[in-house]
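In the block that follows, a single chain appears as structure tokens, in the form predicted alone.
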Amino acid sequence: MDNFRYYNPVEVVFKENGMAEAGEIVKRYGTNALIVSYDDVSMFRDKIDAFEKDLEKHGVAVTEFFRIVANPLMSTAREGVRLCIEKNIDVVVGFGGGSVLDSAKTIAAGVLYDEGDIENMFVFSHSCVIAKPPVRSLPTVMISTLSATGSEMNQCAVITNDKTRQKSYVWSDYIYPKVALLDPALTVGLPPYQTACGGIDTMAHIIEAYLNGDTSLNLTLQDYVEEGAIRAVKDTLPVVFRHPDDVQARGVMMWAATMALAGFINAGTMIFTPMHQMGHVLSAQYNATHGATLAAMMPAWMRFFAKRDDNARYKLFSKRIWDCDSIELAADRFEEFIRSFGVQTHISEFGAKKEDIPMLAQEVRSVSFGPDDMLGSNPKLTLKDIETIYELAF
């Protein structure tokens, strides 16, 4: 294993119908709460109403900020910061999926950020990192309604700069939430497409760590843990589709999503997210659902490495997860699995055109290439490689 530092201070409350405790939890951290959620909360308006009544019962004043969209925008986060300052907010609650939780963390940090505009905290270039991460934040409580990003238990937030159409992230120990409330009952009733995209996002977080593992290290422990988590999602997602009210199955999906990016299961191995870097560009350019962009990228990456010699991790993944000696056959099985849930696997399905591919590759280069002008992965990839992978995903 490689050397590593592991730190995660987030308290997790995993409980079916755990919303009954939400008001008491929030009260620990403040008495004037901003509730951050989507611009359309009709799907769980009754749950939010009950939550707000519980907050009031515990003496917590409520301000709603229901402005978040998929692939959340920097401009919206700025609005949230201004509202917090105006209303003297002292605790921020994210109630939603990854877009909401990322926005809530950005807003909470932005209120106390003293390095200029909140844009300055985001890494928009890996080749010349000038970002100044936040060193303070209002306390946050995360209530997850979608098993996907793991934002409820990590120190990262992803956002799109609506001026440049670039999507990137802030990374700071100071934006860890105080509490992650995981109530799998909240995910019952989600549209099947969103459920599937969330499960694929979870798989991608683990798969990227697995495929980019350093072959010079002994990763026996990480491999088996990651394989178990991937298999858990692979086996459970079809169960949720057949039985959407199965709270136990949804609980497996929820905990897998949280653990996938909490830093524990991949500690001591390489942590690159090259597929995410390519997926982020697709989200920013075509407003494509994040999990769907990863669904398009993962089989394409497998097909790209099938033709190379440095593909030992891909062979291992193909054998242990898809029971294949052939990487290409495993990619076919993976794509078939994804499409069985109605999720796109080709970037053309998002609106991309063949002539867009050089532009997409340049966008990846602009944000995600390092000082060596290559994409951080194992092995590292060139601009031409990125174009080829997009072509395979077309």
The other form holds:
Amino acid sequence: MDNFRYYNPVEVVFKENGMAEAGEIVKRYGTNALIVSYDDVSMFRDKIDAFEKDLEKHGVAVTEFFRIVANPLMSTAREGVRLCIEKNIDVVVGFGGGSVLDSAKTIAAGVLYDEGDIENMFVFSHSCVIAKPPVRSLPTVMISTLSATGSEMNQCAVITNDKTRQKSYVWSDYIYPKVALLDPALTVGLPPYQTACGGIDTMAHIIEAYLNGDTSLNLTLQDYVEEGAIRAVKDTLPVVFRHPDDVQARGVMMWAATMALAGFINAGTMIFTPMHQMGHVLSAQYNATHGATLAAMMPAWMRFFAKRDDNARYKLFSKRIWDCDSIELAADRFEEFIRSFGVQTHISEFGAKKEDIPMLAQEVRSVSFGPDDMLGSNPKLTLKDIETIYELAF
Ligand code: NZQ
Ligand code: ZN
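Cool, the form predicted alone is there; where's the form predicted in complex with ligand NZQ?
Full complex below, order starting with the chain above.
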């Protein structure tokens, strides 16, 4: 087990129909709230209306910022910062999935950021530019409507720089939300594709730690915890598909997603996320849905390691999760599982052309390679390896 520091100050309120408490929660942190959500909120307009009435009842003034799109943009976050300053906002509420919550975090930190443009917070090149993470933020309250990223309980935000078409992250203890409100009833209307992509993203967060962190075979505690969480999602996603109104099953998906990237599950295994770095390039280039990019990368990643000697953890993963001794067969089973939900597993399905592959690999290098010109993973990977994995995912 690796050494680790575990710190997570987020209060979690998990409650079916817990939206009824949201006004009281927000009031604890401010009286002038910015609510951040998607550019189209028609699917939960009634919920937002009720929430705004509740805030009013608690003496909290509301400014709406409904401008966020999936794979959210830096330019939009900048507008949010300007609006906060203009309206003297003192608390930021994210109402949505990862794109909304990440934007809410960036805006809240951006208001108090004194290192220049908010873009400076983000790690846009591991080797050339040293990011200056924020050290202050307005308080944030996160109301999750999509079980996927875990943003509601972590210290990370992922944004695409629309000038450079590069997607990357900010990582800072100061952007932990104050409260994560988890109301599984809010996810009942989530379309099947987004439900599946969210479940795949949750699995990916755990699988990154399982395969790309500490490679020893003595991680008994972490392995059992991680395998249990992966199995819970693997078993529950089909249930949610058959019964989208099953709030209990939605609740399992929701808590699994939150736990998967809150620092606890992967403590002691290091947190390399190389498959994510490859996926982010696909989102930045083709606007592919985050979970789908991982659906394409994970089986390809397994097939790449199937051919190498340093694949003991892949064998363990194949045995314990996919019930087989062959890594290739496990990759096939994983892919079949993903496709049963109608999610893409090939990068060509996002619009990638074979001749794009060198460019994609270069983008991974430019955003995510370290000073040693390798992609952080365990083992580390070269540019050629990245190209090969994209080819396997084609
Ligand atoms: O666009 P509309 O039609 O409004 O649809 C929204 C949205 O576009 C829809 N949606 C969300 N909640 C809904 C709903 N539709 C109906 N009912 C609901 N309750 O879902 C679409 C996708 O939303 P998005 O917020 O993009 O999804 P997700 O939660 O998967 O977030 C993905 C973003 O988070 C980043 C990803 O890179 C991506 O940008 N990540 C953030 C992380 C973090 N902060 O720790 C880690 C992750 O690995 C990830 O990188
Ligand atoms: Zn993810």
